[in-house]
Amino acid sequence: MSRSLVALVLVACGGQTVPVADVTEHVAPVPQASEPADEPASANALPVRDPADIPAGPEGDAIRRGREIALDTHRLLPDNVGNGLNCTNCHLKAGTVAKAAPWAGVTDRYPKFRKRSGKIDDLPDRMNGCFERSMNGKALEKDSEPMQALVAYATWLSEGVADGKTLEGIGMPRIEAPAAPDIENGRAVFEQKCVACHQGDGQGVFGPDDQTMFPPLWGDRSFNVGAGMARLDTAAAFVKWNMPLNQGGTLTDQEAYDVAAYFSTRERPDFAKKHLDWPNGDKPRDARY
């Protein structure tokens, strides 16, 4: 890791050293404890799984491969990722962080009907939505090795989660802005809180081997207009609970909405199939199209 990248990590974390492994495994917040240390964890707390516990043999190989893909998607699957993003840029720490769309229990939540597609989507359908939108790329074949590996990893993270159980921190809990989002204030918040990682031009930071250190928030290497993160409510919730790096929850709801309005509305790739979304006419108010 270059000295400049180390400096960025130190700045972003308020001078606290973050291990390089934490940076490369998303450059995202270290998971925050959901309960104080002296109190018992909730029975509905997000389960914590140690990668060291992945079993040996072919099953474990598939799980490890899925985790590797989640952490380094755009380099491992260049034919399917059209930008500089990885799964872990939204599903923090390879899908293990509460309030950052964690994958634990996801195998119980799919298949399900989704308004955006207007049909029942299974888990590969949902993941392919990310490839086409968040990754601005191409869908994987459902029976392909990478897709099966991702499903195997999500299944492993979901082991022990009872059917129908509601876990704390699933998805990105929504917030509401006290007032209409102020893009100019969002610019100010971005310049104060976000540029150390995402840079003033919003293009993030990449290592010399093109490894994503800090993801781009707009431009050709970012998510397209069809991505969930291009929607204001989703982006604001993600920012509120997870940003700045290692300081999730420190912005006010208004600040989270303002900065989300600033970056989510910036120029980014179009989505060719956007006309197929919400076929029943129930498009949400914060959709970009």
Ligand code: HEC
The other form holds:
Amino acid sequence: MSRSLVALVLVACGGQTVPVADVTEHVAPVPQASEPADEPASANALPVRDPADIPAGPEGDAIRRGREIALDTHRLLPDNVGNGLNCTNCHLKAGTVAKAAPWAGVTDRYPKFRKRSGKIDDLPDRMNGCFERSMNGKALEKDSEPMQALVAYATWLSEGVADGKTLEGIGMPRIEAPAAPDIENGRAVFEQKCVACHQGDGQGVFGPDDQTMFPPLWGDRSFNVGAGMARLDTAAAFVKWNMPLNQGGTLTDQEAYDVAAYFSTRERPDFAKKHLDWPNGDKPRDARY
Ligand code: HEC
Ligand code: HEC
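Would you mind generating the form predicted in complex with this ligand now that we have the form predicted on its own?
Below is the whole assembly, all chains and molecules, this chain first.
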């Protein structure tokens, strides 16, 4: 990996908005001769995209609007979101953070066959899966303006990605499951490491205009039982790499599983269409139903 790339990756992790040009200026130049033309590691790294580089004009307007929707979903799309969440609450920093299911390369990962739906899902189908489950809401029409904007934004994030399927940091990499998660210890981890933001009742904090400050982890305004985050292995992986906020990787795998078992199993909205999931009988081991 070249030194300039290391710098770019650090910027991505720190989430700062330093323009790429500024970063590379502070890095000692790497002799061209030592750089193979296509270095596999760098070609595969999650791209760093600066929203300031979104082009002007109608195409750029759609990309910008898609990003705004990702950041402020429940307020911008009240007819399609039934809870208090925004896409960015799980797809951190508007879908740009490694190990928080980033959207770079999704245009290459879809369409694909998915066991949960038992069919080939395209990108709008996949996004609608999150609208119906993670957002406890309603699917958008595929050709609607907001769906087209989300796809335009994901397409922009995917620019320059050679192979979306093997990109570093995609998904939420699963961690080792303990023999049995300890819910009582999960409660203790929650009290110690999560309540400062998500609150003791797990209902999070909303601002005066109902903007999500800290998202709820259970209850009416949380994701429903059909959501990926309601599944133990997924919740444990997300927490392990991303929580407490800005301290990803600090919990042990056991602690991540224990606290995930604690919050993911608490009361939350039902998912009316859950009987349609995994139509071929190949449920994952952590399916909720
Ligand atoms: C409560 C958390 C949560 C929220 C909120 C959420 N998602 Fe997701 N999303 C997930 C999980 C979990 C996955 C699957 C990740 C995995 O299994 O590795 C996922 C996967 C996806 C994927 C596929 C990613 C890939 O690489 O295959 C897309 C696209 C997506 N979500 C879009 C959205 C959009 C658009 C919104 C807002 C309307 C949204 N999500 C809101 C949790 C969430
Ligand atoms: C410093 C504040 C803070 C702490 C501490 C914290 N979180 Fe979060 N958490 C957040 C924020 C903020 C988000 C949404 C991220 C965003 O929008 O950028 C979030 C998102 C989440 C989500 C996905 C969205 C949702 O509501 O379902 C889960 C799950 C989660 N946190 C679990 C935990 C767990 C478990 C702990 C303790 C181990 C924890 N968090 C500790 C601030 C925090």
